[in-house]
Amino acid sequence: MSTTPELFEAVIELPDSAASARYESLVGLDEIKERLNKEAQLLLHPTSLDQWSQRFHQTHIPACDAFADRHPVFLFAGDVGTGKTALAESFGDHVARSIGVPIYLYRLSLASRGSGAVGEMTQLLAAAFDEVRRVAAAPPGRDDEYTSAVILLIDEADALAQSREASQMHHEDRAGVNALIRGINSLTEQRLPAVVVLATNRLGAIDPAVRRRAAATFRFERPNDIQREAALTNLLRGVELRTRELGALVKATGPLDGRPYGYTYSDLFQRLVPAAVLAAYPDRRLDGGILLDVATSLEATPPFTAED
């Protein structure tokens, strides 16, 4: 059986200052953040819903029971560079601070997908869920409250959860999807404080049974004009930009004639701003002219397609 280091990348205990900074830097995702935090709190801290009901209704209202049997799965779906992975890796910090218990972030390693040997993927996934259950089932504290929680992140989830309806699907891949579903079901049945986050560029490729189990599906889009302006304003604090220069930059990073798509968040954070800083360093100050020159010379990342 595979050992934990082979199954997961470095485990992160939250709250964590680096994760907090990363979470706060994700502008333009406020609506997703708000719902995600509520959904996660209800799954990772189950008694909080009853506490809410008692506080505002002085009883346990039946409406709360609608949340009782939900599977602890979130689907993060959207194009490359739209913030899926960054949010998946950092939202647990905010939740940990809200519920007052540490959350352990486990990110499934690519090695867990195995080499294709018969039964290997099934064993690896079973071992991964065994570890998640072990940590999530740590002895509760006073009043039977759990003293920790777990987030299991599976990035590029379509590689593990690809639809079994595909006629060309290999038997081992089908077995892997079955193992994933069994793992999810085990967390649901035991009602452990654990959440599985499946991030994918291809929502349509995810197996229907996995999609049905998602407590919530969050769709990530490329930033619109308002979101790009907010992101650029945040990124360029301390840089003197005139209003018209910022407006020109927002326009240059959006859809243009001949390019029906704009910049992704990753394009702004990881390509545009670093390239502009390098263009100014070490002899000039960073200004709107440099930023606009770089923005018009870079190519926005093309949308992901199934053929890519």
Ligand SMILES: Nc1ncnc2c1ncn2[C@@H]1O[C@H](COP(=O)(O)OP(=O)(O)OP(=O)(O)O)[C@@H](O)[C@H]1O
Contents of the next structure:
Amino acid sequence: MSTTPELFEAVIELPDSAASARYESLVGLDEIKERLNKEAQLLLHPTSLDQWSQRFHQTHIPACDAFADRHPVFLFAGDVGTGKTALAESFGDHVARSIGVPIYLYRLSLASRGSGAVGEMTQLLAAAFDEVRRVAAAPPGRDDEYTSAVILLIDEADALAQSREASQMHHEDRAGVNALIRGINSLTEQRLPAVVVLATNRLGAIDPAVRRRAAATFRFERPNDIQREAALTNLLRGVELRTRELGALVKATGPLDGRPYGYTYSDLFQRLVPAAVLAAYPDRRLDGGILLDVATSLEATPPFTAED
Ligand SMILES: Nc1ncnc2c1ncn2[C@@H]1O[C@H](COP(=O)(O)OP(=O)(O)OP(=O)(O)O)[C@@H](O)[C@H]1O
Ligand SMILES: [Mg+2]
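I've shown you the form predicted on its own. Could you give me the structure of the form predicted in complex with this ligand?
Starting with the chain above, the whole complex follows.
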């Protein structure tokens, strides 16, 4: 099966310097990154746990068997604009460098979700998993000598993996969920170095059978005061800001009376700072006053309120 443009967005081979820069630019996710890297190494480089056991215990300790037969699925769940997509598209860079094997990042494109014709979604997913298995497989005659690994990203996965129990669910969607589960099971059975990342801001809408299969669920939240302060300090390097002004900015971008939620990371990075730069450009320097004015006039993106 060849990779058709309709099936995937452009495939990215990792390591890749742009992905590395993107990964490093994500702040407030250190705990998630650390756990994600370990979990991903175990799934994408199946011998690494045994090597660890041999090194520190001089044998294969049974504790390692707890990791056998896990489904290679990660769930990235949480609020809008908190870095789910950005991390899903870039963490493979770090993992590829650690395991010394190239990782191919496949992103199922929105268009590939089919127009709803019966059978279309099922066929598209089956084709996607065929391609993932083909790329992840060891070269013929060299069992277990994997020379590449695969990350399959299904973004906004709630559109695809909706609960089969939802009464309004269309027959075709149910077939899509079943095809997804079949694809995941095939990776598990063959123990291929591939992992499926499902990203969503509606964890509750993901089918229970899919959720149950997740080897790990990572929860993304919008930044608290300390994280906003760190993000703003980093973003505003070179801008003279008094401590008092930074404090006011952290406050203005946090939860307020009448607004129980603060700014998301993307509100800070993609809205507040660009708007402030444009307000100063071309005749003024960027300062705390401009930033505060912009912060008080912008609305923070409301959280996704649908069921979770
Ligand atoms: N933790 C973060 N650190 C730095 N920048 C961030 C972070 N999270 C998000 N951003 C910025 O916001 C942009 C949008 O984030 P991203 O698309 O990853 O959000 P998301 O969690 O996938 O949101 P959605 O649920 O709406 O899909 C990123 O490309 C990045 O520029
Ligand atoms: Mg996203």
